[in-house]
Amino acid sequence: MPLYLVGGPVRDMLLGRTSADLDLVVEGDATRLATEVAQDLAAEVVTHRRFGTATIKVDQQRLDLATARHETYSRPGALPKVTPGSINEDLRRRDFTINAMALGLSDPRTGELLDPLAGTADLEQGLIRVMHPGSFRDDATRIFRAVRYEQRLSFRLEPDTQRYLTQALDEGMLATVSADRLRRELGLMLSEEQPLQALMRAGNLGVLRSLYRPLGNASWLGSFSQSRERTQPLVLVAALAYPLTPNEGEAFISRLNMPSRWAAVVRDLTQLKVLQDSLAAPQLSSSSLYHLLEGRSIASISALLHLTPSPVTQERLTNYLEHLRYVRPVLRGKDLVSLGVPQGPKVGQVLRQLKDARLEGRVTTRREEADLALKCLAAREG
């Protein structure tokens, strides 16, 4: 059966970078073959007939395995309808020119470039180029994958690939794929070397307006490029929520059947904007500051850091996450307990107290912080 090595880390290879993963393409029984080459090595094979792809993993490494095929769609943003193929079908059903090469691996074209569509000719020109007018209607997750790869090569996208991604966006292509196969994609995205400049391109393209109308082109965003570090992808969910009303935030959570983690930070920042003016307000107290973040994800509150226009909000939120969250009493339960306040609900109270004493600085150590329980306790007790 020929083998070829295609798509990724062939253009990767030409490209003198590194691959993650193996991309393999047989003329013949992908699955079949998989499933022998993991007895060999004992490793997982995970087999997927329908499209005749197969995955094989040993240790940390991943080789994936497909068997050439055809595609037809039946409709804009359906999965394909796939069939056998030659290695030059299954070439020309792929996104982008520079994912349409192939390495033989097996006589008699071992070592040999397939290279149809002039791939090579675009990576020494720097262009990310589909492979006709109409690869955006057929599947519009395309139109993520172009800007990644636009930006992680530091490519331009050619101008007629351009335009037709701004005309499938026009038709509304996006609302064609499921929920879940979207986020998949803006996933991806935030999992880039350079997300920030991913999604800002994706917002100037409208990109991001198309997925959800109140992100506009994410302008906001802006505030995160004079960070040194490399943004996590949880806090930049939380900050293409900034401008949205809770309710808002709640649509957007919908719009693409967020998990858990990614819908509380949407939540959290909605919420913590509404409390802009009292994380503002003069006097707020260290306690007071800490209550009104307490429980809200470290991801929300790095991205409203990066985003609000106060000063003095800033500020209050570098103290609480460099140094208030951190803050706890010395003493604990058992001790309280041994200093007679009674075991329950009491405790908590007590607890609580001295933890806020503990942020406003007024007790420093173990034996202040005993004095303050049995003042609380005489106190309750009076």
Second form
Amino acid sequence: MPLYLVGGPVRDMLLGRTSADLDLVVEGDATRLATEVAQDLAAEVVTHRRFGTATIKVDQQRLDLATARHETYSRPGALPKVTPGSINEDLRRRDFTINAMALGLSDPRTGELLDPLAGTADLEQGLIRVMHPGSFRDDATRIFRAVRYEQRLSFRLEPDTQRYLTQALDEGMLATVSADRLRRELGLMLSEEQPLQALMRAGNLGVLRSLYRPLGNASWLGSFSQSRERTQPLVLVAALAYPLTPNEGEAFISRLNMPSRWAAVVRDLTQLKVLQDSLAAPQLSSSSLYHLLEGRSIASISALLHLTPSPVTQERLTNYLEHLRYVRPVLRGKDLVSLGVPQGPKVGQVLRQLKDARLEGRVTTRREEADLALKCLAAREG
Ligand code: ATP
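Please give the corresponding structure for the form predicted in complex with adenosine-5'-triphosphate (ATP), as opposed to the form predicted alone shown earlier.
Below, the chain from earlier opens the complete complex, with every other chain and molecule after it.
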């Protein structure tokens, strides 16, 4: 069976970049080949006969094998009709020219670069180019992929490709893709090396507005301070929700059928926005600040820290993230019981009072905590 290395690894090899996974295509039955190879290597193999694909796992490495195939789309967003085909047909069904190259791995084509769509020329010029005008209509997830590769590789969208992309957005093509697939694409974008850049580009191209109208062009992300560390995907999910009201936040959650962790940061961020005046109020005690933020996801607080224009709020959120959230009384429940606090809810109440006193700096030592605990007890008894 003629065997080829295809797509990402070929592109990355030509660019001198490393690739995580190896994608292989055979002109023949990939599942049969994968099963035999896995037997020889005593490796694990997962096959999907229906799709003609298989994954071999060897030493933490994945080897994806697919049967070369020909695809046609009956309507936008529909799953393509797939039939076995030649390597050339397989390359033509792909998203961009730079992803449509193959390297022969078996004789007589060992070492031969197959580049029927002039991908190398686009690699040299730094262009992301689709194969045909209807590409984004066939599969609108390619819109996200285009932005992702463009930003990752510091390339440009080839002008016609950009026009097709904008047209597909104007025609509402994102609506032809399921919420789960859209969320997966957004998640991949957020996991890139430079996710903020990709998000802002998606905003400028109108991708985010098309995803959920109130996101507009996400211009607020421009004030997101660029730190050297990579921003966590969840922080960016929260940041996207910055201009949204709590109701819009709920609609955004449904639009992408968000899993609970994503939904939680969106909810937290929109609720924190409602509390912005309280967070910036003069004379806010450390314990009141703590209780405003307590239990909210760290990702949402970090996002607000990046986005709030108020220096006072910034300072308070930093104080919470770096210090206040770690504050605990030294005394534990059992210590309070041995000091005479009765078992039951009273222990929790006294612990909370000790924590507030710690937060406000009214107690700093174990001794002072014990004195305060006894005072609370006396107050109750008196
Ligand atoms: P990376 O994993 O580094 O983002 P990759 O090129 O390996 O890049 P995959 O998402 O693993 O990306 O896809 C493998 C290949 O499959 C791509 O190179 C491309 O040729 C093809 N491909 C993936 N998604 C699509 C799509 N939506 N439409 C057409 N071809 C696609």
